[in-house]
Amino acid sequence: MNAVSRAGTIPSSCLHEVFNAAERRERATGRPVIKLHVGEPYFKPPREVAEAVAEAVRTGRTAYTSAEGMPALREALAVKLEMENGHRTSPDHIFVTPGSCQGLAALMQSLAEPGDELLLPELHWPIHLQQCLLAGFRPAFYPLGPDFRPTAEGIRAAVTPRTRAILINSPANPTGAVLDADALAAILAVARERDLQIISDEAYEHFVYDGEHTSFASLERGLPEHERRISSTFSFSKSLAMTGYRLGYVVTPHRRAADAMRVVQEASLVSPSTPVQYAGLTALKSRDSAVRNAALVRANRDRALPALRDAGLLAELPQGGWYAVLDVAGVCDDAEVFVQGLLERYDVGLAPAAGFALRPVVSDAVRTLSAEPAPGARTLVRLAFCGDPQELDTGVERLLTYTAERQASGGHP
């Protein structure tokens, strides 16, 4: 064991593994898989967003930026934070990242404390819990009720002495869950009765179907800064489609986070590629594209799951982001061997969601020593429903088919 960095304790994310087989499946048949098991837009970015970078490249605009980002991205920035979200921050509070992840990454290092927790809801994105393992928190888990919601009872209940952040992710991946104002501000109230921190991840922020996105730090907009104690995460990946392009950014709530972070960005990255930060300046005047896209997805959504609904897989249409999480209890026991059943008969990729709640058990010194998931999650699948509507269709036909001879069997395949 000593001979492992704590790192290589970390389990590799479900989504990893997945996207492998249906990899592995397209060599080995000569056939498409239809991949709902992972989140990519069938929609592509603007098309001035790559001639923004083609220009940057051909006009020599491509020397380090500070590791903040270029001043001129994060102004812009600033202003569509306050214009969209309801943020009132300055642009020194702002830091371009080379996608939310690491974006995510950086925040979790530059808040974790030795022998910290960070709350993380019971059923999350994997890469939410690599990064706090990588980060030196201690994860701890906040529940979920049947919705999919968290309250503020539910947080309360599962902080610690040790606990010193909680992640909200609204809309949620996987579950498609919102939080609205009142919930988020029940929650900053327990943020602020125990002294903890907050990382908002934001990333599916136009994509709300049922209400309206409610950005968590707006609900610090009239306190002084030092009171402050939200910081957020963005994404172009999402609305812009701009996956590729590895573009993010994050907003810290006060000057000692973000010189905290500043330190943080500067031994990871130097500072985030110029082309790229140029295409994130033209793509903030894309808006009406985020709002199409967003129609988009919904359509998918409204078309394609009341049918997984009817069939008693989902509980409820997702009220937002790009994902909704099955139950296949009804079929099997195992969503593993459903997915690896959908898989070899009938070329439908699905991630199972076991891996969305591992229960790592962890040493002092925040080495890994087990991961299972919680039993609860064993029968449950993500399903993806941004990708092309007539790849969607066939993969819930398919999906609901494979089922239903599942049940004509016994729950054998």
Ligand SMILES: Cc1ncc(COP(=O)(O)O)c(C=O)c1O
Second form
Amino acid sequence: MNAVSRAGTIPSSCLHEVFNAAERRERATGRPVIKLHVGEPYFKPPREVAEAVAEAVRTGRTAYTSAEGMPALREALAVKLEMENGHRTSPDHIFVTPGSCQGLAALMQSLAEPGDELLLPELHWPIHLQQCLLAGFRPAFYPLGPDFRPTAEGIRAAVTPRTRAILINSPANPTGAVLDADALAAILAVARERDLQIISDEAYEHFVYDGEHTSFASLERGLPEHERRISSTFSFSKSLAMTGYRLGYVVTPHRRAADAMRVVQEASLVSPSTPVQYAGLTALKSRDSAVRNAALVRANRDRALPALRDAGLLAELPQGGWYAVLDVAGVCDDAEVFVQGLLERYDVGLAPAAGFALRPVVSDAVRTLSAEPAPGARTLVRLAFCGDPQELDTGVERLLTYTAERQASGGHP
Ligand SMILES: Cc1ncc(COP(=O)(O)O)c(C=O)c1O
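Okay, that's the form predicted alone, but what's the structure of the form predicted together with the named molecule?
Every component of the complex follows; first up is the chain already shown.
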């Protein structure tokens, strides 16, 4: 018997490490760290959402619901998906989940077959990789261009006879890249040609600054259900700053997919939190807040990030999402060293992107044997720009000072 389980071989998220390093620093110095490494927004959920959850608890609406979630919420979500996202779906295909994180994990479990591959972007949210490995998928990676967008050709070239599904995340974490309808249509054509499933993670759907969000499954709107292949995940965490409420949802393309998803949800949750589902019902009526919140993050981007572009750290402003990927190659050949120096000298936290680019080598039983970062990610770091504007500005100022210092001393301050 293996002393370490399969899950025990999977690397823990790099964000965990960065988070701890910042906390250790705060304890050691007694000074606050400016946390540009975490995506926690500075705006708060709408007041009426807090009242809805409190009211549900007060009035005893706290019993289990079905594994799929409350019918009233799923009906409201079907309307939202139709009106805002251009889907044509039904409440039967929708699952309320404790955050889209759990929805993604459940979806992968519901799709996985032993030995099959899931294609992830070469720079990805580390949790996507963990979920892939936990579900028993073998991870494989598709390339991103210099603008961090994938192309249909790049994806086609990464497909093997074992590939079962592709994960698309637009707007993307960590890159902020956004895929328009044409790019998505080209990817869908590859998926149809090679008979692949698609998982579309749309957690940042409201945070598109140039152009507009295209929800991938809207491209299948006209197709009969049995020809559809896109499963989507959405979240209340980002749009309405409801990160700690833990509320998201999954939209499956047809009955068969919903049946598989239901089994995973029955086995893993029994049901999502009932008071939080009442919060969701109210939150769906607060969509103006999502628009306002997007404008706040956009203002942060437009104010704070151009200086990073001018300093040669950022190729272009991210089109969407909460994060930008910077390249510090001009002043340091190792992002971990850069990030540690910035934390120690200036009390600013950034996330080295190596943890967003791990390339696990796995056994036939999908045990992770090793997980080295892709060499191309060695000098990349992720910066979150969804936080308090003043802190963001100060953090960026210190980052620029630190970069200039490293430059002046030939990369070794
Ligand atoms: C790309 C992406 N997907 C999904 C999530 C999960 O969000 P939640 O579980 O809060 O809905 C996150 C959170 O950071 C994310 O960055």
